[in-house]
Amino acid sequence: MPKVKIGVFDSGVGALSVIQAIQKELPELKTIYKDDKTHVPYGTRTIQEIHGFVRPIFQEFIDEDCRVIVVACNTVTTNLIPQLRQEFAVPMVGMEPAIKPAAKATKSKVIAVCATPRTLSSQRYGWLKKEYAQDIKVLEPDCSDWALMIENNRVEHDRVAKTIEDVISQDADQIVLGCTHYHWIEALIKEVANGRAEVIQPTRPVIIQLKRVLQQLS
């Protein structure tokens, strides 16, 4: 019996965490990975260019038989995901930055949100801290050349000490990690806060939706 086939997709090394991830927790899947290494990093571009990066990527999903694909793109989730389900007749898994549970968990009603400018600036980020951080300050730090620190392998770590430092002098007690490029430096981040914030990535909920949707289409 063939294997069910996923899409995973993101602009550039990011999402290959997720990935390993979704393997270990469903070795039955065939995971289709895609990247744009061409046009990364997303998070400082238009959304007109973004749609236009990823539709022809995404076709290539369907062409390729794929029946879930998981967005593991925190700029194209938050600002493009709608328009893209209309587009593509294939159930998505997007993923956003983790604010429900973050402003759930802060004792300090202060929280970070690590992320793009294009995802900080999103619509639906925008409805998360409405819906979700009402009450909670959302510190977010600039960490607009953090992806493409990380796509060239060159991490400046006392850069990224410092920003988390900063958010941590300001009462952040949890760090939302808003762009799977910065997974890759989940260890680093943790490091530097040494038990001083929490440090949160939306990995496991992706993979519990994922879950969901497959079931659904058995």
Given for the second form:
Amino acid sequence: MPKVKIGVFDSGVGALSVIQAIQKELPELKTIYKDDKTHVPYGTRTIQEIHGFVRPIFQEFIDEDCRVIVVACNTVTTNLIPQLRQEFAVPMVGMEPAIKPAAKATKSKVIAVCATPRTLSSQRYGWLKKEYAQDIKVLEPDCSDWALMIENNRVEHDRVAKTIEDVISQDADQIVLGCTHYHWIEALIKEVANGRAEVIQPTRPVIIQLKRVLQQLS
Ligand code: DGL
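Having seen the form predicted alone, can you show the form predicted in complex with ligand DGL?
Let's see the whole complex now, leading with the same chain.
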């Protein structure tokens, strides 16, 4: 039996952490990874630009017979997934900031969402806040250059630490990693938080959703 092929996309290295988890949990899949090193980072670009970049890449996934596309990019998911679902007749699993679990878990009623500017300005993100975090203070620290810093493997530890200290000093007890690039600095963020705040990222729910979608394939 040929292996079921799936595509995993991110602008850059963000997808790799998701792929690691997929390969561990679902080793029977053939996983094709594509990124867009020419245009990364996406998080400071316009929606129209991003749409123009991802369309040909998604078409390549289709041409290569991928049965599912995992959009391992919060920026693309929150801004474009409904449109991409209409344009490409293949099931898609997206990734978006985990506001719902953070809002449920917070005791201080303050959470911090680390994400790209384009994710934070998306309608979907606004909806998530309205739906799940009405009575909660949501801090959105400036992480606008984190994706590039991580992509280029030049993480400025002190600057990340300062951002995290700052949200914790404002009482945040949940820190949402709303960009897959930031998964690579999860250990650093946890070290700085040192038990004062939980760090939440959505790889686990994505695997669960992917398993569900795979079961529904005919
Ligand atoms: N890793 C992506 C995300 O989850 C995009 C980062 C970027 O290209 O700015 O949002």
